[in-house]
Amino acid sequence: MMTADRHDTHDTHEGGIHVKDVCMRFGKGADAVIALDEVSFDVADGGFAALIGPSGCGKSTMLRLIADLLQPTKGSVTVGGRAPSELRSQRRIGFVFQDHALLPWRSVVDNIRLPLQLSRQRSSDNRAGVSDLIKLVGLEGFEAARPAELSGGMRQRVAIARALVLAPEVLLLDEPFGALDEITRQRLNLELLRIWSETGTTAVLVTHSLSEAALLADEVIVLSARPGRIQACIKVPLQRPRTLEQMKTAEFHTVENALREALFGEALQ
């Protein structure tokens, strides 16, 4: 039976994201909301982690921290060894939201050439690579369209496609696929899983689905309620590639029993 162990923190890793005793608080005095508290977990160089937890547990705060769109109030975040600081400099961090934020009166191949232009990179350099990032997400024949046009998985599709037109080091996806239908949703759940593999970028993934972080993570990240903390950190043994076949097997339901024990506790007894 697998069990919810407690994460013991590793500082032996060159690569990767390393999170170390990370606290977040905003505001101050009586005020103050403490957002993440004692904080710390390591993403393998390349891995795929997913954070799951209840609403308000820090989950999106921890990706915006990785991001370098906060500071911590306590601790260190570092990627590969470097502040976060440097590699948003460099772009070297891609973000995909919920709310695929495309820009309406851009064709889905100017809307994924966006971080060019804003980086000030000749799109004439990059030609090949938009187009190869079209292929990846399966979007050929729709690079004239506008997102009015397309469909609520293909619009994050262009969106997944933008994050990655830097080639960025990290991927961050803040739960992606919430608003989808399940169908689109687990088919697009497959289709991230090509392109990570096919990009080898690190991943990190907030989602309330215990099924979607079973199937895409290595390891699962569980927070609890605010502050958020580290409930567990669990792994998942399937191996890859994944498929949807997996999401029957008991090996599979092991995980999400794991998740659900390690979300819930005693208030499954």
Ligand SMILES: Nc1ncnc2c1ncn2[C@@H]1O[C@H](COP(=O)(O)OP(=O)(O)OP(=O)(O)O)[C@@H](O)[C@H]1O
Second form
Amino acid sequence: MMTADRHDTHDTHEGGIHVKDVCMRFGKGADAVIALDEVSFDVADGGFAALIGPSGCGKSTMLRLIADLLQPTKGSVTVGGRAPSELRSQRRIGFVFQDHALLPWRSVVDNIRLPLQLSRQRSSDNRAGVSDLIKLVGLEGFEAARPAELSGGMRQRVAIARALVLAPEVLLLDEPFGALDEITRQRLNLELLRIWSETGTTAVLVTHSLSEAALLADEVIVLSARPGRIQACIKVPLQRPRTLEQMKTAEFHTVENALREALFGEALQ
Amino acid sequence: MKRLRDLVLPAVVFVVAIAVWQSAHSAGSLPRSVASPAQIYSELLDRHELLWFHSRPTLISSLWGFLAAAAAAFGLALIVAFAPKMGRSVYAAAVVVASVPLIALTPILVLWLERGSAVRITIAAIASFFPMLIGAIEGLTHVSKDRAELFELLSASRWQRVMRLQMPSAVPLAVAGLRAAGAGAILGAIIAEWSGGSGARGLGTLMSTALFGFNVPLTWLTIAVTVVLSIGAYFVVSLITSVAIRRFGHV
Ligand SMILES: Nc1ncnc2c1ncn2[C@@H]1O[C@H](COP(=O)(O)OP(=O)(O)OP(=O)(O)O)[C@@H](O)[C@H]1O
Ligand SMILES: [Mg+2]
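Since we've got the form predicted alone here, give me the form predicted in complex with the named molecule too.
Let's see the whole complex now, leading with the same chain.
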């Protein structure tokens, strides 16, 4: 049970995310909700994992545990051999919130700069970085726009750029494209893959879309609800770089069907 | 075009109300203590100099009272932002202050501060304080959960959180509090004058003189002027704060 803890401090090549026997309970006594129960999984360094499962099964809770926004009732989470709290205090965690959480009074570029300001890095030292990021997420020409002037897809790109500006070790995305139409979603999926491979960060994506999970991830973790348990871990054997063409292949459908089965199997229990 | 329509409807309602009022008065179906719009208007033409003579100190005191209350309210709200545990005590104290009957407070203040502007400014400040404080505290403490989590994720200090998240988030509610408080400052000043807190000059003094002298048209004129000033205060505050709303009002 404690094997993940070996050589915690100097295990730098042992990167990635390790979740070991995590339980998360909210509240006490009769009102207690067990959001996660004995959840264990690993994401390789530089890997891409997707979390799927019915509403309320603890997907967002899992991301918050990795980000040290919550602490597990039991079990452990490590990132690159270190505790999430250590990573958070060094601002090495990027998080894309479900409703983007942009600051509406700031322009695109000032939203992206926020993490630099809060970590007291001079933004002039990083200006090249910010403008590169704006290019990376395809928002050139919108630097001065306010979030209210952007489309939903553009807002999520700003949120992704902001999450990346401090070059995080892990990028956590909570249904980042949930509110978008299918076409925009697919385009942003491919962009996210490009950004992820260019930055080399370890990514965990929460999604309700089976095809999104299959298109993006190396491995899809299927959770069941009440309490949240791991139902299945399904490897995605598709070649990288991924393309939309692959979505038409039999391999892709096999993965999607496996995911569907894992989800439905849980619903029938 | 839409703005025009927005203006036309209230104007029509206003004109119709005046017409109904005037004809009810002519038909003798209103009590003798109610003046007609025509009487109020001719009183305005006759007495506008006297009216201005009395309104000016009221307006000036209202303004100072409003500014003093705003400074106190925002100061307290900031203390609560930095020390959330103070929130309940500040709220409790503010509710007590807001529920003190101002009519009774005036004579007490007169004994303490002497008759004059200081009493009027104090009452105006107390009368406008509560909505400002509520607006500022609620604005500073109700930050969207995701944005609060973002600042937590980035290990922001309390100072950074207040300055970069809570203060900008607070603007719409704080401004709403300021708008609501404008009319309160004017009414507060008038209450102070009415209950004898500020000597011979003041709209409230004129109102009470007219009332107890059974001068029905002048009484109604002072009421009308009070209403106009209160509405005016709302619009002036709205106009001045619209800059902040344009900058921070999240759509
Ligand atoms: N702060 C909290 N306090 C109490 N209960 C909570 C809290 N956060 C989450 N929960 C509970 O934990 C369970 C899992 O919530 P979570 O938000 O992680 O689900 P989810 O899988 O992200 O759902 P969705 O797909 O709808 O976003 C739910 O039953 C929820 O009510
Ligand atoms: Mg969720």
